[in-house]
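The data below hold one chain only, encoded as structure tokens and taken in the form predicted on its own.
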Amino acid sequence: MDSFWHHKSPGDFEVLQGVLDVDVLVVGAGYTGCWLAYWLRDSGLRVALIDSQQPGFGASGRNGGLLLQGPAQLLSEAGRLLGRQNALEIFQWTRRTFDWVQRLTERYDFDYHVTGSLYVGGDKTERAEISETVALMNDAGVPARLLEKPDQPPSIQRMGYDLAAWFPDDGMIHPLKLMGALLAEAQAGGIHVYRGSPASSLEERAQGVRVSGPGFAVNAERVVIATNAYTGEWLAPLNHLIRPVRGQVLATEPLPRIDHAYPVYADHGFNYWHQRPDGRLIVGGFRHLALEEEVGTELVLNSRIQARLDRLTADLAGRHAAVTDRWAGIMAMTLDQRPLWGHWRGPIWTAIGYNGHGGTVAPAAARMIRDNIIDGTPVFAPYDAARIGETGE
């Protein structure tokens, strides 16, 4: 089951065969792996990136195509979870992603559009959360603002939402095209990228690790595990720390313009949609209607959720809209709602558990891991993988 984004290949990559010796091996070519390969391209290190499928096959190529500032939670909630200063620090890190992406657009076209985004409250209990978030963003120098119902687009007013918040600078992107640009830059810098090379075992050795798979083995001084929801399948001590869950998404045929041309998040962030420049609607969500059903790493469609997505699509379009693509993606949720990244133990680094919001967080994680490997610079403390201990406890 492919996503709409998979109609575009991120590039031409070989299958790894034989024995390879490197300084850094990155396992998993999603957003984190691709950004890390990009950051390491000028490090002078021998680096390889491997993926069991194609780069972008997993959640990074199965999302809604949004680029949104901030961590997984509203900034007000992140403040309570991490502390105000920590929340503002990671918020500013995610905002750097937009500068990094903009720089890449000077050489590549990957359908990046700065539109702003709207977060609409699913019920009146969110008023305080939304208001506090806007105030925090204003304190950080971001001109976010509140929108009462009369100021919202008519299509959203008809859905009965309460208060909304306008977040400038957010936008939409074609994730596979972005990953293609990152990998093109990485390969030009001497990074080796391999597809169809599933790692099945990791053996820690005195001088690093040996990662093996069908027909290949890689000897590396350091390995970065960036397989997100699938990490526990072969790195057992981390298995209980993440919960893999499915997200359901669809894409329509090109449609006439609706009354808002920017991403919208709704219902406590569970539902989201946007209309691409070509007129297609990308609509995802309703996982909260089947929280226990949508657990696991199997890529399957949930017919009940897809039917709700159809109804929302018709409401937005004002008519029936033909669906061209339906897909599911597997996200990784952590027990404490915080990602795990940085040095874990011995020669192993990790970057997993973005809680469904990796678009702008993963690039920051990759940059911090790069700096930690090269210079020993500490990563963002609340997300530091070292907090879980060497045995995963």
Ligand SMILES: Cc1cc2nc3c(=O)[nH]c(=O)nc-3n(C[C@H](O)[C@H](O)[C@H](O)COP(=O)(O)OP(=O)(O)OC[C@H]3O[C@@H](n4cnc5c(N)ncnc54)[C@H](O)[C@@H]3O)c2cc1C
Given for the second form:
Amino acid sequence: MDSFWHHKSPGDFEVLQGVLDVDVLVVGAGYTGCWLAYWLRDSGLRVALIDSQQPGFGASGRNGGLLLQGPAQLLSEAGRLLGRQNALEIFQWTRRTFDWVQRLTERYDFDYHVTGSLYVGGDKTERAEISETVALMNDAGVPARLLEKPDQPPSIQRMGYDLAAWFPDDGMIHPLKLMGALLAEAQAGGIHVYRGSPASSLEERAQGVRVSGPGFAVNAERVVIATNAYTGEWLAPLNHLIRPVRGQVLATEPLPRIDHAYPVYADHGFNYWHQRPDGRLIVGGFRHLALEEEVGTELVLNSRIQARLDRLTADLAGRHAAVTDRWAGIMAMTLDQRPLWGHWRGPIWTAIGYNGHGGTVAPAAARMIRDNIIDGTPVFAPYDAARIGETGE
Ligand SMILES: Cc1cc2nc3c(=O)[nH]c(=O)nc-3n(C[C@H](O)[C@H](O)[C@H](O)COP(=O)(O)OP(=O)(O)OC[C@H]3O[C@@H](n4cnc5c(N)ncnc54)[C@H](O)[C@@H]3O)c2cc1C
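Structure of the form predicted together with the ligand (previous: the form predicted on its own):
So here's everything in the complex, that chain up top.
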């Protein structure tokens, strides 16, 4: 099952066959693997990036296309989880993505638009969270602001949300086109990218690792695990640390403009939508209606959730809208709601478990891993994969 984004190919890649020797092997070509390949392109290291299917097959090619600053949680919540200073530090890291992406637009078009975004909430708890987040962002120098009901677009007022926050620096992208740009740059810099090459075993050796799959083996000084929700399927010691959960999304035919041309995040971030410049609505969410059902790595549509997405779409469009694409995607949750990125042990690094928000988080993870591999710069301590422990316990 493909997503709307999959109508664009991220490039042409070969299947890996035989034995390959590299300095760094990156397993998994989603946002994380593609950004890492991009960052490593000028390192002088021999680097290979492999994907079991095709770059963008995972969550990165199935998401909502929203580019939102900050970690998965609202900044207020992140402050409680990580401590205020740490929350602000990771927030600033994710903000750097917009500069990195902007630089790429000089050579590539991936439908990148800085539009701002609206976070809307209804209940009392959310009201407090939203207000605190805006205050924290203002402290961090971002001109976020609260929008009371009368200042919200009519379609959102009709949905009955009490309070909204306006985040002016957020935006949207076409995920597959972005990954295509990253990979084009990486390949031009000598990085080898392979599709259809599923890693099935990892053997630690006196010097480095040997990662094998059907018809291939890679001897690498270091390996970076970027297989996100699928990690437990091939690396048993990490299985219990990552919970794969499913999200549902749809895309419509091009429609007349609705009354807001920016991404909206609602209901504690479970629901989200935006209208692309071509008029298509991308609408996702309602996972909270089936939290126990929507678990696992199987790519299946949930008809109950898709029906709710249809209703939301009709509310937004003000009429019936033909749906051209429906899809599911798998995200990776961690037990402590914190990603696991950095040096795990010996020759192994991980960058997994973003808890449902990766557009600006994955580039930060990849950048820190690159710096850690090249010159030992410490990664962001609260997310450090070293906390996995030697045995994965
Ligand atoms: C429905 C949905 C909507 C979302 N919406 C947004 C959004 O709007 N904005 C946002 O910022 N984030 C969003 N997210 C989250 C975001 O998409 C993810 O956090 C991000 O894409 C994770 O990137 P990744 O590279 O870590 O993982 P993935 O993109 O999942 O990549 C992992 C890759 O590993 C490959 N792989 C798996 N097993 C193997 C193996 N054994 N060997 C080799 N390769 C393997 C897979 O094929 C895949 O390509 C959403 C996620 C979902 C599921």
